Structures are given as structure tokens and as C-alpha cells.
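One chain comes next, on its own, written as C-alpha cells: the form predicted on its own.
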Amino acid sequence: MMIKALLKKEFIDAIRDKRSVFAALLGAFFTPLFFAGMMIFTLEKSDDVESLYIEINNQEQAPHIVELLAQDDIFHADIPEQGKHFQLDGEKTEHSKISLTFASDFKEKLAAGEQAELTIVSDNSKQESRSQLRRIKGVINNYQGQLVSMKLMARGISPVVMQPLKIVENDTSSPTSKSAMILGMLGVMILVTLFVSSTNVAIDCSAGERERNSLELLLMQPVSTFDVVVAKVVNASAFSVIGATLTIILTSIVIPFIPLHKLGAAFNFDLAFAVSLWLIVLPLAFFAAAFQLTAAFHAKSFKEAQSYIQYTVMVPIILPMMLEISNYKHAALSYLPVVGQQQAISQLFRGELESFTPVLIGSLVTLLTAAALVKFIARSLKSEKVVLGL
């Protein structure tokens, strides 16, 4: 009964500042929309081949190569004297600032079967220039391969001599697993939303109450510190659950608009998938709230608590990233808070989550860790240094 009264008090305090609640839940709306917009833009752009303008000198030496470049939407244009833009049909067009020069004896040496020289000048310090250069060299290398094959055949030699090995690739990935490669980042973003949604509430009911001098008054009442902390954790975790639920619902709405079919991928975000995803992240909401309250209560000021909370939000990003970089693999990782949920979500997206047993064990470990943090905070609140921020 006492915890119920405390929880009611915490919830009323939390929703009193409507701007703070809105800011906390803003990420739940922003994350799926941002992800969908980014993926739609990326996939639509990858499907379109943009025209590339380079300066081609001595074109008469290699008309066939110039024609092949044009077929790949690579055209000649003089490098502008200033800037990167030039006028084309009355419109402002960007130049790659790349020049391709065929040697003056290019055609003669090519006809004689000698090595002909061409020079490409580009600024390789830029990522865009490097990708453009690969595109140009790809056309030239294809022409070179065709030329070698024709010369071998003219001499009665099979072109197979140049390629004694035949590599056959069989892609065993399913449309669902292909989509998982793209949607994998979405799982991390859902975990981040889970942490973000409880930040404002966690700060306000800990460091905020201390600065308003209401925390000391609350602890003077005939209630145990454990009950107080449980009420605060449950209240903060409720906002995490609300944020994660909104994110999952909105994600199910926006995913059909992402053109995954352009990559031969497909994904069915149905009710069963949404419920499974929700059950995986649910225990993490209590851990996130307890973890953030631990950081906030042990800060000496409200501003310091805000700084600590910002670092806790980075946990679901940093931990999976560190494991990915180190390539560390161990069965125990499936049971750790944050890491276990991230791996379970990744397997769920790939359609490889065959058993929920590791998820259940990981959820239990996560809840036990949250309970340990609650006991730690409750014990800390018996100290004047923590209550008064000394």
C-alpha cells in the first residue's frame, strides 16, 4: 500500500512538467521517422546513377573508351577555372575535378600490341573522388578485359587461359536476413530510445528533488528508503516502456514504406514480431531506470546529474560497438544486460531466434541487476552525504 501511494506521488510529480515529459518521449517518435527517412533516401539514391563529368583529353586516341564511359553516364566537360561548377544547357552542374588524358601515341601503341598509357588526375583525399575514380577505372578495366579476350581469340587461344579458376557464388541469405543487415541499426536505436525516455524523469525525481529540498522531507516520513527507491524506479521505467512501445508501434507503421525490395530484401513486421520485440526490451526498462537513478543520486548537483545521465544513454551504443570491434564472442554475453537484449533483437531481425530460453535467462539477470541497484540506492539514501549532495 505504501509503495502504491509513493508511486502515485512520483507519477504526479513526473507529469506535472509536461514539457519535460514531451521531451523525454520525443525520441520515441523521432527515431523511427529518422531511420525510415534515412533508409528511403539512401536506397532511392543508390538506385539512381548520377551523371559524372570529367575532363577527357586526346579523345580521338580512344573513341571506344570514350563511348563506353558515356554509356556509364561519364561525360567530358572542361574543368572549370574556379570552383566545381560549370554551366551545362543553362543549368549549374558540378564537375568532379577529375581529368583523364590519353597519351598522344595511345592508338598507335594499342594497334601495335604495345602497352598504351593513360593518366588519371584526381584528389584522392576526398571520399567522393575515390568512389568516382573507382567508377571510371571500372569502365577502363572492363574494356581492357574485353580487349585481352579478343586478342587471345584472334591468336587461336581461348580466353579461359587467363582465368583458369571459375568462382561460383551461392548466396544463401534469405530476404529476411538481407533486411536484417539494414534494420540491425534499428534495434540499437530502440534500445537508445528506452534509455532516453526515462532520463528526464530519473533526474527530476533524484537530483531535482534534492535541489527542491523535497527529498529530505520525503525520507523523514515513516517509509523505508527501499520503498521510496522502488517507487522511483518503477515510475521512471514506466516512461521507458511507454517510449519503447511508441517506437515499436511507429516502426511497424513506417517499415512498409522503406523500399527494401530494391535490395532483394523483405521484412514482415507483424503483431507477433512486435510483441516479441517488446518482451525482449521490457526488463531492460527497469535496469535503465535503476542505472540512471544510481548515477543521478550520486551526483552532487542537478547539472552534474545531467552529465552523468548523458553517459548512461550512450551505454546501448558503446557496449555493442566495443564487442563488434573487438570481435569478442562468448555464450555469457547473451545473458548480460543491454548486450543480451541487443543480440536477441539482432537474432529476431534475422529470423534466427529459435529459442527464447537465453532471452528469459538474460531478462532474469537484467531484473536481478536492477534489483541489486535498487538495494544499493536504498542503502546509499541512508547516508547524509548522498541525501544532501555533500
Contents of the next structure:
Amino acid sequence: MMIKALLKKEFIDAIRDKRSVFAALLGAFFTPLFFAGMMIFTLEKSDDVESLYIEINNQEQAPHIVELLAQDDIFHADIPEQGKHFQLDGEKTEHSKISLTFASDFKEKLAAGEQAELTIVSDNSKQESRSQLRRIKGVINNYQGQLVSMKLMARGISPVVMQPLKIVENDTSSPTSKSAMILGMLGVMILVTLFVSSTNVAIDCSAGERERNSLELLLMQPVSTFDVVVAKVVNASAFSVIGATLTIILTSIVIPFIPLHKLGAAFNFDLAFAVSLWLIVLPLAFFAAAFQLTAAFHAKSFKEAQSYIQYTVMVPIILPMMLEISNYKHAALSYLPVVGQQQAISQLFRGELESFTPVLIGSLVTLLTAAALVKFIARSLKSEKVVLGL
Amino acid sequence: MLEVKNLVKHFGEIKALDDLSFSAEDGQITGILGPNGAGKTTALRVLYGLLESEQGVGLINNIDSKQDPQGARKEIGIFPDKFGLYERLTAREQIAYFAELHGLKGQEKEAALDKVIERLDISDIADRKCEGFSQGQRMKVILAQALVHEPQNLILDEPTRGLDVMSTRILRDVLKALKAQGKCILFSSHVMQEVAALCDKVIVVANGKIAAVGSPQELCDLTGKTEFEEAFVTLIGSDEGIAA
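Starting from the form predicted on its own shown above, please give the structure in the form predicted in complex with the partner chain.
First the chain shown before, then all remaining chains and molecules of the complex.
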């Protein structure tokens, strides 16, 4: 009953605060838009790499090879003069500056069964040059292999003689796991949204109320500090849940518009996926709210609380990053608040989330941590230091 | 009935309360008079259990506010020294919130709200948000908040500070009416006239200690002065921090 009255007031008070609502919406919209922008940028970049422009001299000597190169998106274009840019349909395009020259007797020698010569000129100090060169050589070697096979067959010998070994290559990177790397970032951003959405409410109902003298008046009423804190945490986490929910919905709307297949990535952001994601982050909302309220109540002023809260928002970015860099691994990590959720999300994105049991244990640990923080704040609200902001 | 016994409290090195004891009886208006920094607000905060004293007890209707702060606070209405209104709530929402915190609900709550809004004549601002209220309007909302659950005891901390004459008169009339109903009213002040005009009993506090207790007339007689202000200055031994 008391909690209901407390909660009702907290919610009305917060929902009428434009800054609080704005913070929640900002978090919600920022993630999908930023993500879409980043993805489209990355995809455009990878588009450019696909077509390779090289200068091919004496094309008439080896039309087959030129055709095979074209099939692999390697085209002829004259190397632009120093200081000028290569233009394709009036658009500035990257030229590899690699030239391929067939000897003037190439056709003749090939027909005669002699070694025909072709020259490749490239600047190998350039980083992309080596992979580009490998692409070109791959096409030529392929052609050479076919030529050899045909010649052997014409002489009644099986081409297998030339290939005593057969290498079977299996690329285990499924399309889903490829996109997971990029989508892992999306996971971190959803966690950040969760923290951002509750920031203003958390500061306003703690340090803010204290500065406006209403906290003291509230604590003089016949209410337990525990009930007061529970109401504030539940209200702040409601904002963070709203933010996270909106983000997930908006992301699921945005994702179909991103040409993920261009990256060789298939990704299905369907309802079941969205709901799983939502369930994983839900307990973290309570932790985020409790954590931020702890920081804000222990700040001396509204301003100090704001600077503390900025650091709390960094937690979901820094914590996983630190673990990544230090390469520290421990089974218990997946049960910790923030780290546990981050790991579960990245498993979900990779399609490797096989069991919900660790997620459930992680959620439980997160909720218990939040409860412990609530207890701690409730106790500190009995101290004059915190109540009066001394 | 409000009572504090032998309160001792330090803020760091400073002794805020030094073996302070006093009581306020039902059907009386009791004033705590003292210069700024005498320990008035601290004593009241200990009485309603917001601060803890190192020694001594605060009793509200004989309930120890340290042992059972919630039980003790149910028996009082508090008019704090700073008006901590929720700026984004309407006056009515604000008063309703405090009524709910005191356990009122449903029909009973609505009736209590209507009664207190009518009594303090604030129906015109009841559905407006508190931001932009004048000091007088704020005072009325805070008073309504303190009275909505009709407590036996009312504690006011420097209630007339910053109020204009009209607001002060309204407050005075309300206090007199409550006294007539047999309620116990305790207020702190550093304003001389106010205390002299309203109080049945004056507790003079200086440096966290009781300097004297009695009716305004008794205090004048005690010091041999005809003016209450003179009596007061004599009692605390200095005129520092007093508003005439």
C-alpha cells in the first residue's frame, strides 16, 4: 500500500520531467540510428573493395584471361597520371595502380606450347596490394590449371596425376557468426541505452529532491527508508526498461533496411529474438537504477551526482572492454551483472546461446546485487550525511 | 504530547545539543525560542527521528522516536523549515501523497483532502502545479500537508520565516484553532513578537542548552524586565542572532 503511493508519486513526478523523458528517448533512438549509420558506412566501404581496377596491356594476346579476370570483378583501367584521380562514370574511384602486361608473343608462345610471359608490376609496400595481387594471381593460376588439365587429357593422361593432394577447405564462419562481430557492438549499445535511459530520473529523485528539500520532508513521514528506496529504484528502472524496449523495437524495424547480406551476413531479428534479448537485459535495468541511485545519493550535490552518473553509463562499455583486453577468463564472470548480460547477448547474436540456465543464474545474481544496493541505500538514508548532503 | 529528555549531539567538534530537555503539552502552543544556531532545528530533527542523538530520547505521545520512528511519526504533522514541495505535482496531488503516506485511502482520503483544502482556502490553486507558487501559497500547501491526517501533534520549524503579514495571520489563526481543539503545537522561532503573541509556554534555548522555561510573562518577571525582548537578551546573555 505504502509502496504503491510512493511509486505513483515517483512516476508522476518523473514523467512530467521533460529532461527525464528526453533522456529515455535519446537512449532509445540513439542506438538504432547510430547502428544503422555505422553499418551503412561499413557496407559502402566493403562495396568499393569488390571491384579491382588494374591496367592490362596487350589484351589482344590473352582475351581468355581478360575475360576470366572480369568474371572476378577485375577490370582494365589505365593507371591515372601522377596527381590525378581515376574516374569511373564521373565518380572518383580507387585504382590499384597494378599493371599486368602480356608479352607481345604471348599468344604465339602459348599456342606453340612454350612458356608465355606476363609481367605484373605493383607496389608491394601498399597494404592492400598483396591481397589484390593474390586475387589476380588466383585467376591466372586457375587458368593455368585448366590449361594443364586440358593438355594432359588431350594426351590421354588423367589430370589427377598433377594433383596428388586434394585440399578440402571448409569455412566454418557461418553468415550469422560473421555479422555477430558487428552486432556485438549493437549488444553493447543496448546495454548503454539501459543505463542512459534512467540517468536523469535517478539524479532527479535523489540528489535533486535533496536539493529541493523534499527528500527531508519525505523521510520525516511514517515511511520506511526501504520502501522509499524500492519505489525510487523501481521507477528509475521503469524508465530504463522503456528505453531498452524502444531501442529493441526500433532496431528490429531498422535492421531489415540494412543490406547485411552484402557482408555475407544473414541475420534474423525476429520476434523471438527480440523477446530473448529483452528478457536478458530486463534484470539489468534494476541493477542500473540501483547503481545510479547509490552514486547519486552519495554525491554532495546535483552537479556532483551528474558527473558520477556519467561514469556509471560507461560501465557497460568499459567492463567488457577491459575483460577483452586483459583476456581474463573465469566461469564466474558470466554470472556477474553487466558482464553476464553482455556475454549472453553476444552468444545470442552468434546463435550460440544453447541454454538459458546461465542467463537465469546471471539474472538472479544481478537482481540480488540490485537488492543489496537497495538495502545499502535504505541504510544510508538513515545517516545524516546522506540525508542532508553533508 | 511531545517530550525530549537529555539530548546530547555533536556535529564534529561542535556540541549542537548539550543535555537538552523540554516538553510540550496538549492544548498549548509551545515555542522554542533561540538565536540562529542554538540547536532548535537539530532538536526537532532528533524528536522526529531524522537525526540520532548520542544520548537522550525523543518521545511523541510517549512513543520513542528512535525505537519506533514510523509509529512516532504517525502521531505528528510536520511543517519543515524549508518548503520541500514537489514542483511538478499539483497542490492536491502533493497533499494526497502525504495523506497516503499516513495511511489514508479511498473515500476517507478524499474527504480529508476536501476538508483541509477548504479550511486553508486553497481550492483555487489546488489543481495547479506547485512550480510558480508564491511563498504564501507554498506555506499553505505545506500546512495542508501537515494537517491533512489530523495529527494530535503539530511541529513547526520557523514557520513564519519569509511570509508576508497576510500569510502569517492565516497561520496564526490556524494554530489558535488547533489549540482550542486540544492539539499539541510546538514551534521554533527566532522572532520575538510571534512567540510573545502566540505561546503559552516559551522554551529559551542557547548553545544547545535550556536557558529558561515559562510563559512570556513569567520570563519577564524572572529577569525583572518589562519587555519580553529585553528579558530574552538577558536570558541568553547576548543579542546575537535575534530578530526583533
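Everything numeric here is computed off the predicted structure, so don't read it as measured data. Residue numbers count along the first chain shown, from 1. Rigid core: the largest C-alpha set superposing within 1.5 Å between the two forms.
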My question is whether residue 78 is one of the residues whose C-alpha shifts by 2 Å or more between the two forms, given a fit on the rigid core.
yes
